[in-house]
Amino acid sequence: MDNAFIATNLDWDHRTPTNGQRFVNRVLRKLGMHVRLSPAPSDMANVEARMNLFHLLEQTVAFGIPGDVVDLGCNAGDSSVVMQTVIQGLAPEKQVHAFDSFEGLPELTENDRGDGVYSKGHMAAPIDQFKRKFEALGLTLPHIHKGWFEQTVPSALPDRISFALIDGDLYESTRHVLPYVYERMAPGAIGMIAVYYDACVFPRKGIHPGYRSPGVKRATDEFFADKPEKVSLLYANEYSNGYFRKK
């Protein structure tokens, strides 16, 4: 499956400049300025990111690994019209399921509020926005599942999971997910960590704290301090991104 699908079809950033940015570019080197224009970093998970989903989630389907695949924290949607994409093109048999509050995140405890990152709210997408991307693109819908992780999760996630996208931002998010995920993933499933962000493996100065998480990565290795799983970095430009594979 071609994977330029995931940077022609929505509106990611590609890092290529606008015309009015190659105008100002042009005038820049004309004026003998090193410096050069381009789109600003999307303020959600990038292109780089989404290669990512892909060629994970494709990697469970090549192995046949047994499951259903699920989305927890979709928002727009983005990410779970990939993975459509993939299961519809390449695995019919398989069900995607996409879980979010489409009202932004919860109430955040002590553990998130600390970290001074996100606020209640933050990232809020309504459920019609995420179903017009799929109507846009022909694609079926996924399995829509409305509500707090808490709510949802226990009783909504399939019996068997292939693959898992994890990005709930915050520790308690995060910290309640992953023991339903994880018992249900069949070995050789694929779990994807949206921000999981390692200065030990791969430092950066500067970066927004939105590419950090901080929460979220205390969450994961405090789950898999007694696991066999080894959670890995994948770079993805301003993000970066974890994911482990089920023994």
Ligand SMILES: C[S@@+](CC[C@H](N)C(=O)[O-])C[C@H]1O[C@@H](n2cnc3c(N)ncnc32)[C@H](O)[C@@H]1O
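For clarity, a rigid core is taken as the largest C-alpha set superposing within 1.5 Å between two forms. Just so it is clear, the structure is predicted and the values come from calculations on it, not from any experiment. Positions refer to the first chain, counted from 1. What changes on going to the form predicted together with the ligand:
Relative to the superposed rigid core, His55 undergoes a CA displacement smaller than 2 Å between the two forms.
The Cα shift for Asn25 between the two forms, taken after rigid core superposition, is 2 angstroms or larger.
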Given for the second form:
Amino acid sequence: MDNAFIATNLDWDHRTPTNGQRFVNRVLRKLGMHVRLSPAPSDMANVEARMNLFHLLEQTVAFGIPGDVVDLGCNAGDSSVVMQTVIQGLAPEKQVHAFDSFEGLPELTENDRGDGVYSKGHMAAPIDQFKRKFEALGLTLPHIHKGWFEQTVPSALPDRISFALIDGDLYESTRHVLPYVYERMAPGAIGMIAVYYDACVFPRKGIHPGYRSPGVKRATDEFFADKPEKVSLLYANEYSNGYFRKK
Ligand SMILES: C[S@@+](CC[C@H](N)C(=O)[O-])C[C@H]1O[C@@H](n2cnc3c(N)ncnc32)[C@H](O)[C@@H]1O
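Form predicted together with the ligand structure, per the form predicted alone context:
Now the complete complex, all chains and molecules, led by this one.
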């Protein structure tokens, strides 16, 4: 399947430096400093993360892994659009399920407050914005589960999952959904953890630390400490992604 739609239909977040930044970059280069300014990254998945999503999801279809597809933290729909496009085109018998509060992040607990990164309501995207994205692209709407994960997961999860994107940004959100998703995954199913940031994939020099979500990696690593699967890393520009394949 061709994946050009990822760049043509969505914000492709190339982050070209502004004229002012170009000027500063030239000065920095002349001074022999190996840093470069560019616009701040957005809160949402960048184009590299969507490419990772596309290829991982397509693999589960190619290997014939049974089960439906879930997007846990769908926000305004950029990730769900990629998932729905792949499923509609290659495996229309599968269903896509999108979960979000559509009110942004929940109240932080002790487990996230210490990271000092986000606050309640951050990243709120109304459900209408999500629906409009699908209408504009002529795609079927996925099943939408509006509410806090603590209320919708596990009750609204499909019984069998072939692919899951876990993109809740917080320790608490990741910790809550992982066990329920994991136990429903068929052998060979893939779980992608967005913003599983690891400095060995991207050192983040010069990038504002406010975009880190250290709780996601913490919760994921804790969960997998006694599991046979290994979380692998994928480059995603200013983020890095993790994924595991269920044994
Ligand atoms: C980074 S955004 C997701 C981006 C999206 N996957 C994309 O690629 O465009 C994280 C989303 O998770 C949602 N979220 C985080 N924790 C949640 C929780 N406990 N319950 C419901 N939604 C939650 C937020 O509302 C937010 O929209």
